[in-house]
Amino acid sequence: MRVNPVGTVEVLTGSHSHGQGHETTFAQLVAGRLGIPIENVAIVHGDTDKVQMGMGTYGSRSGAVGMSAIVKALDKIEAKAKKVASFVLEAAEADIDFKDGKFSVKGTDKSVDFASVALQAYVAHKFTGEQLEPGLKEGAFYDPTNFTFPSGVHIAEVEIDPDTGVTTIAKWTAVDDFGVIINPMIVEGQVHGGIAQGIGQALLEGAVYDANGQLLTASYMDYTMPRADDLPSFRVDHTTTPCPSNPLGIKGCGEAGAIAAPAAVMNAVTDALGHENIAMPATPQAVWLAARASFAKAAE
């Protein structure tokens, strides 16, 4: 984490983003902690000229692990900035408070803002190199002590046309516990995307080969990825139980929808059919054949 002399911040992270919104949530975390505008925070990932080391993103770890590393770096930034502020304000370091982007001396009206402290950290007019090394940049690694354990309930209501085997999802309700949530809109978007992926896996998507091993579903049109009209409006909510194994209390959320959706859909389909003799993907043909088997058994 590099604080520039004008008070802007550059965060170099080894946790790569491929659509999860790290550029927003990571910057939101830093801006909130330092009391600066979010547009003053730049997130840099995937640049091997700048980023020392990175393991990318997987296993819904970017929040619990990547953002925890940012918190540890912020702790170091704040600690050094307080030292600088103590020289600027001519007070003991123990008497310096930091809140809402300002350093102040306890019990007085003396204060200085974050940008001014950042400048003083570099020009070093208020202290010598023996007292404090100039500059304001820190690095941190975070190795979690344990996993996170998100939980939740997803309920799917489906309707099956017995004449065609077409399965329609009528309603979807999801309630998840992701611990402390930094940005509810981004979390909800990830749940929506995960559910869509899981519904596609349950009802539509399949790799089909002929007897010679030739892939017959080589295009997205043949593979049958879900489209907007395959999905209902999702009703999404959450409960909050802080996670004890990281400083932010957050849990992974990115894969929740994709994990819950196939099971919820297939449980609903098998419940409607009255038996479990059907595998994913539950295509209209597969459902129609399974429904015919149910009718035949009922007629016996």
Second form
Amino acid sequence: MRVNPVGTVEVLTGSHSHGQGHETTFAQLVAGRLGIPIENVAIVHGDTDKVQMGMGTYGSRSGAVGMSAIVKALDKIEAKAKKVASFVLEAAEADIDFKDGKFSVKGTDKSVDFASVALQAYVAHKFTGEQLEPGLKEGAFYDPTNFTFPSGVHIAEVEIDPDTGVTTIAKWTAVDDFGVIINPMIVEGQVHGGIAQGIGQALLEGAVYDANGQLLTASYMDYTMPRADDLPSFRVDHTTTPCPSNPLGIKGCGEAGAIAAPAAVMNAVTDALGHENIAMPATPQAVWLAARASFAKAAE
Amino acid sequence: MYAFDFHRPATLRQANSLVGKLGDAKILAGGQTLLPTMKQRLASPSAVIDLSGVPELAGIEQKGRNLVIGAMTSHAEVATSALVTAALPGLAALAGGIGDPHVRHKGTIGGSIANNDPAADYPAGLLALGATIVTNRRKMPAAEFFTGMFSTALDEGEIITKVIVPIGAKFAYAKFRNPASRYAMVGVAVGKKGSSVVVAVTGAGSDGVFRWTEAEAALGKRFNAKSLDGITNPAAKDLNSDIHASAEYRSHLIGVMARRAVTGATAK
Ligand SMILES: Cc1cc2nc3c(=O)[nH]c(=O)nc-3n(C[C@H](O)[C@H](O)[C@H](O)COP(=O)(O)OP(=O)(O)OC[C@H]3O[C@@H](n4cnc5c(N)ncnc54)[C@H](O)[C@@H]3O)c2cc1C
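Please move on to the form predicted in complex with the partner chain, as the form predicted alone is already shown.
Following is the full complex, with the preceding chain placed first.
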């Protein structure tokens, strides 16, 4: 985490974003903690020239692990900045408070803002090199002490056309507990994408090979990706039980939809069919065949 | 893609003389089939003749008891045309159910029928409506035009100029979309004019669009979906089977789609 002399902040993170919105969520965390405008925070990821080590985004871990590392770095930045502020404000380090982007001396109206402290950290006019090493730049690594355990309930309501075997998702309701949520809109988007992926897995997607090992679903003319009109509008909500094993109380959210959706869809489909003799993807043909078996059973 | 010459005639006469002059030239309509084929190097014409600059091939008009649809008319234009929607709502719906918005805005009726893809929608619709295909050389009924999977009665250098569709028929098209490509996995068009009924099936036949004559006879007696209850669906042995649908499933879907088309044609 590099605080520039003008008070802007650059965060180099190993948690790469390929659409999960880290640039927003991570910046929100830093801006909120330091009391600076969000546009003063730059999140750098995926640039091997700048970021030494990164392993991408997977395992629903960028919030819980990546942001915990950012919190550790922020702790170090704040501690060092307090030292600088104590020289600027001519007070004991223990008497410096930091709140809303301002360092102040307890019980007085003396204060200095974050950007001024950043400048003083570099110009080093208020302290000597023996008293404090100039600069404001810290790094942190974080190894989680435990996994996070999100939980939730997804309810799929499906309609099956017995004539054709077509399954339509009539309604979708989901409540998840992701612990503390930094950006509700981004988290909701993650859930939407996950459900779409899960519905794709349950009803549409499947790699098919012929007897010679030739892939038959080699283009989107044959491989069915879920599309907007395959999906209903989702009703999603959340409860908040903070995670005990990381500083922000965050739990993973990225995979929740994709984990819940196939099970919810298939439970609904098998419930409608009256038996479990069907595999994913439950394509119209597979459902039609399974429904014929249901009718035959009902007729017995 | 290999190198080729590109021609963009401004009149039908210029287009005619170009196809006459250039040996293995290909006509380009919206490029929805031709360009992917060229990119995959399944076709490598030395010249491409783009018809998009020929005004005679564009547009839809009503002439007497017919709709006249220019060969270069896009599916989206047919789907949203006030003329088509008023005279043959089932045809507008057919065009509106082709592929996706991109395909509907680039793909054309001329390109679709010249290609005669066994899963295309227009061949069934035009057969059931008793349409006439007009080329730079002659006119022929749809029944003579579609000769089999990916084949038509078109000769070398023959250009489709328009399609004449009689109005006044009871008509509807019911399509079961291939979930991936959105072509017809099974599509059934039903047209009734006077006492004559045509039931045309696409997407299912191993040799392209075909007529289901048993259904036509039953519906000719009484034009109601229930009339199909007594007859057996086209036999699976004559139908396509692929990763999306077995021949048995297609046979079943023909019955379902035919009933839906009849119900659609009798509604309103
Ligand atoms: C993703 C996708 C989904 C599709 N889904 C459907 C669907 O659901 N239903 C459906 O019916 N179709 C579907 N299509 C086909 C599409 O509707 C086009 O009609 C078809 O691809 C032809 O395209 P085009 O009109 O651009 O013709 P082009 O690709 O330009 O030409 C096709 C062939 O016709 C010849 N040709 C074109 N115009 C003339 C003419 N006036 N006279 C003589 N020959 C001519 C060309 O030389 C070429 O051989 C789909 C296509 C794609 C790519």
